[in-house]
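The chain below stands alone and is given in structure tokens; this is the form predicted alone.
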Amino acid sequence: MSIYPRVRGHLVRPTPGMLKAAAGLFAVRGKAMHLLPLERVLATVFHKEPDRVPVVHFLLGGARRLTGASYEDLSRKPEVTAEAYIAATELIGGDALYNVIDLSVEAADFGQEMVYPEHSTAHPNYLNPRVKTPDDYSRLEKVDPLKTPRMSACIELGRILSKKAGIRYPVLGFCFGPLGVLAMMRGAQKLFVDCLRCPEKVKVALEVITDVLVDYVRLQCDVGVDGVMLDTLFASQSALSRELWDEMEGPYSKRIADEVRRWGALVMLHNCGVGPYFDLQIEYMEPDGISFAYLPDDCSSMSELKEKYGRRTALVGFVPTEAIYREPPAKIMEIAREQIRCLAPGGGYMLAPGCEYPPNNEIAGALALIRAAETYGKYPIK
């Protein structure tokens, strides 16, 4: 999947029907031998049972420790980031590569001042927001992702990973949702108030941001990523009400997801909010998979989650990041084992942390996830 031919300059990808057929073949082959990570993930996305449950460890900033890269170089230099991500996946294990670096990439290219800490994730300068008042929403201007420093770096990262992954690993692009990008420039609390008090002003900015994000995901697809993960954090009880998210981000997120699908790539979502609105996100974006940290707002158990959504989208998660940070490997494996038992039968489940792996944590937790999948995640699940 990671190397596609070009005809007259355009990438040629397999059709959904071809991918589904390939997933079935991989599932059959997985009964007799180990699959490549790409084969394992593809079978899972199409709700087939591969050889074992795939693992997406979301190591991100933690990967730099394996190559000795500084956090700033990881944030700014795609060659350095690619080396760290590939090293982490090869040394620790894992079944996917991704070009996400941090959640400030898009906002920085709209003019948000950034801070690059020595030992932590890059973030906006919260004392100098790009959008200081509601009147500033109309002052945001469209930018070209190829001519901006951070989005262009992530596009290049996707190109490098796609080239080096060959046919072994799937490569996932990344895009923060329109409201998330705006929150990085306004501050989440103030943005939420503005969504209630002056929604039309907010929508002016969302239109501009969405136009840019559509271009951004198209450019990621064009360099060969196999899918794009759209972060829709605010579609959850920890952010906006169902009705407000439906109005303020649902239609914009649909445009972005439709663009990814138009290019023949997989649509993946990430939502680490409490009580995510799976039904609304599926209605708008029709994702092939959802990465999550908490049960959806309309599910009270893992068994209900599997019954309600297990055939509608692949489930990616949801070992608590606080457990990875605080608990010993044996406890992490125990948590993973229970999730595998409940969510993996029938396929459509990938083991992963609920969100980014703690960047300054030891890698023992990531190794525990791999070991849990290899120990408890072999199909058929016992």
Second form
Amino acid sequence: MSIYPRVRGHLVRPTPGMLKAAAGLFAVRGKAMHLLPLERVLATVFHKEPDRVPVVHFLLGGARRLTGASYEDLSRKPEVTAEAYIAATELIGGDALYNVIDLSVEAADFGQEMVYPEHSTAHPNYLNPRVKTPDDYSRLEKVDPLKTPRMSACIELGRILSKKAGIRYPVLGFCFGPLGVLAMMRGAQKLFVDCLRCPEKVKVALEVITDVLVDYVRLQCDVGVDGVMLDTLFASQSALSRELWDEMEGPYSKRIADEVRRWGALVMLHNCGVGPYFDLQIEYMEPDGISFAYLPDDCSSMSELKEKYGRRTALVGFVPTEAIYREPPAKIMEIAREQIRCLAPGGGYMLAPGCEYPPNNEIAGALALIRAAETYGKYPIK
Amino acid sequence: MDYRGLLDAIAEAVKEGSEEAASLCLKALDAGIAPGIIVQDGLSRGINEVGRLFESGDCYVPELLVAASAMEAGISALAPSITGGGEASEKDTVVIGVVEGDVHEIGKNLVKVMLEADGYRVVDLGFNVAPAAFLDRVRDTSARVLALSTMMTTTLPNMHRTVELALDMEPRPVVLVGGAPVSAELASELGADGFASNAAQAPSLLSALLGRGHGD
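Can I have the other form now, the form predicted together with its partner chain, not the form predicted alone?
Starting with the chain above, the whole complex follows.
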């Protein structure tokens, strides 16, 4: 059972005003004692200074190594995933749980054939794409997330995590953006070309996918997750121009974010592309936090990022995964220290890798992030 | 349309991502322009211009992809003439592919287009390529260059293994690496000779590594 009570079958959540007031109280309490992760994150999201900077380590595939789960079981069995994620958070530390597994969950349930490698993340069989030609866009059909194998497993994962987390950890749901889901069924390269050559055909599929994703995030909220993280990778210079994203995903992503907010949950974004369009994403989705791997396209430094966006949304990031992959813990801590120094003052900052923690890495890097937050992230930041 | 006008139109069609590039190439052939000139002064000029715009942030992956598609349509139209005329590339052969375990190939495909536009013969092995397959093709084609890509940290060890094996070859190919989790520092640690952070940089990087000017 989630921490939120049910009245006539519906979860009752605190209003944003109540959450803000609670965040203020946590900030005051954090000056005298350690906060629970949920309290720490809540204070941060509302731009208060908690006891220390929270850490979200995104140890997804890597968590399986702590429980000995196979990659395939981690991808398909929510009880196995929950056990691994909770073990990772309790053993290593970390201030949030999340029900993200991989980026193919939604596409698989639209009929995309999948591959489950032994030592790597599940992915579509790109030799057999669900959308083979532009005419196939109109052949995608709505599905009920509760009656599908993978989305229903993630909803169940959210339920298990919310129950186990209690009042200790916040739980974040996850949903890949509509263009991302479509890319998993068409192949990103062909989808990019189609966005230019036959955008109206693409939009037919985006409408169907968005309808399903709206249901999907609502169902995640209904099992008690505290927020939902939307992955809007394509809103970055790595993918589409600002104008093309504005046309092809902006309005659809807004519908999904609005649904999350309607159910009283936090809207978080993840965008690990180069030069993410913070301003456009904020305009459409008004996120409570953005997880990112690179500076936004309109910022040239961390101080500019903090100045421009630090009061508009919580910043979650952005230790390079490449550094976590290859650098020793001391160097990772050094990188984290600099980011904390620039981004944490005043609250509104969570330390995190720019993207998923390298799944086959040792966990020393994740421990380094926790240690950095405990060593350099205590408020007031020195 | 005169000689210069046709070549300009071909370059423009590539820039616009228009598959009209193919019919314009055939017109140019009919007008007596040599296939090598059409490739160099028409198709390659167009894609190089898009590459410059991409590098400066004035165009994005989709625009580069449709330009590449237009260029490929032009090359396909010219293919019979190029083969018949024996107009082989003057530059070296590059074997390119995505390392074993990885299926993301947009970056690799863009690098391929930019290198072909610069005159290299590119042997594309696709994605999920085993180290031995890379080495076999380098040997079979006498390629001077091996270009590897990956988008995931889980497959970096496979890239590392491929680089190590390539460095033991005799003669040893020049090894380029790229992809989201790769940096110049990591490339150096892997033992690679070069790293390009985006596709548009690949030709000039390779020219520098092979010891000659870009576009030679």
